[in-house]
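In structure tokens, the next block holds one chain alone, the form predicted on its own.
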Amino acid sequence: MDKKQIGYKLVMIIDKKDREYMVQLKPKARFSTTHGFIEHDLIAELFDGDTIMSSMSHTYRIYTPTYINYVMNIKRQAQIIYPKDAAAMLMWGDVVAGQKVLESGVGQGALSIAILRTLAGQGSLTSYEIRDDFAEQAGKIIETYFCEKVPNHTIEIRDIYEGIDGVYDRVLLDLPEPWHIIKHFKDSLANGGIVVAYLPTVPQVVKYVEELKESGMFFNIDTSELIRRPWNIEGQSVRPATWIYNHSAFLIVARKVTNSF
């Protein structure tokens, strides 16, 4: 497969040391560091995976970020949902190209992306975030990651715990009270729909686990926590890494059903 050439993006820098700079190319702006500068209008002639050279004769290579590079490299005023989990929530949750799915809150807008880029344009993604400078922060990091608005993505400025607009397929929640939303799920998640939810402590799982078995309304509900495991492996020495990605939030995953047994 040909690569694609990078035009004006964003774009990882990577230096021999593996150093990675991740830059938004503009026209006639330079990326520079101790070691010179490069032309961003020489780097957008450039294709994915190629090298260039600063203005003194250091060598970098020239790749298109992956979405673990952008939303691990994105400026934090709130938590994200690390990849490791937003892919389990996708997978869990069966999040397919061409459904209706809501989530809420938006916080950087990582899940956001994950979503969409799921989605291929297929179906559509409403975001409910209740903080206007979560969701205005979002909509650019968003923007930014796939070079233009998003047409299938809609954020609103709204509360859920106050009610939901229209039907959906599948509701994916960050929000530190989700029981809170159960009763309206009666009339705005579909039949066979899946909420999946993200929640960090004990207390949070037991209380809304709890309150989705009391309402009759769902099943298959699990449970679970993902912890990844680096490994360094250097010749014969193969051992864990120092850092190791623990415990950072529960995923509950339920099932709407019609009627219960």
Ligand SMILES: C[S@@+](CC[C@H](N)C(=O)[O-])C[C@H]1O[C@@H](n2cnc3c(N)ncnc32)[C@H](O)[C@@H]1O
Contents of the next structure:
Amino acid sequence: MDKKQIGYKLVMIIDKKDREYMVQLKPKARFSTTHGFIEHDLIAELFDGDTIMSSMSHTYRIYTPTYINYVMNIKRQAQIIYPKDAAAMLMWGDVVAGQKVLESGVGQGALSIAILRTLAGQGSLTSYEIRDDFAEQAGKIIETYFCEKVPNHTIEIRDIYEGIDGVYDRVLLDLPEPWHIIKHFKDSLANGGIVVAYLPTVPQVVKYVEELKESGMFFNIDTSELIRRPWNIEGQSVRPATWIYNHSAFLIVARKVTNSF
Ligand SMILES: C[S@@+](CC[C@H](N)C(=O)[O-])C[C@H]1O[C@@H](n2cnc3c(N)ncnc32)[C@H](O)[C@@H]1O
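Okay, that is the form predicted on its own; can I get the form predicted in complex with this ligand now?
Everything in the complex follows now, all chains and molecules, and the chain you saw is the first one.
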């Protein structure tokens, strides 16, 4: 693939010590460091992966951020779903372009971005969020990532426990008490549809799974936890990293059927 010119958008700026900064480029603005500054207008002229010198002759490399760079650099007010879990939710939830997807809550919009990338402009994503400040903030975060307002995405400020409008192919949940939503799936999740819930603690998982079973509406109920273990590869020192992010949450996947056996 040809190198892409950066233009006025988000960039990662990386110094020689691998310190990374995410910056939104604006005409006539400056990126300031302890080693001088760099004009945004000069960065905008570069190609992905190029280097540039600051006013004090320090070298920096410029990249377009990946999804992981972007979501891990969001200044967070709510816990996001980390990329390893977002990836698994999309795969186990069998989310593909063209589907009608519902998500709740929106939080910082990290999972919303992952879903919208998968939909790639086909189908739709509706996000229910109870807090208007989170809804507004997530809207901005999502718009900044895509450099536009995404036409097939709607954020609605509402309590999903009270009900769902419409019928969805897939539902992805990241909120504390998803068992309140199960009754709404009778009319709002398509038959054969899949719901994936992200829950941090065992008591939440037990209550949710028991209620899914009691509803008689679901089969293939699968509970799992994903642990990603990074390794250090440094000369003779080849071993798992000393520090790992150990537990994030459990994923519970369930598929809807019309009636029980
Ligand atoms: C952990 S955050 C979601 C983070 C999001 N998945 C992300 O990756 O950025 C949980 C969100 O659920 C919202 N929430 C909690 N209860 C809700 C409800 N009953 N209806 C809608 N949203 C709810 C909270 O306000 C919060 O924004």
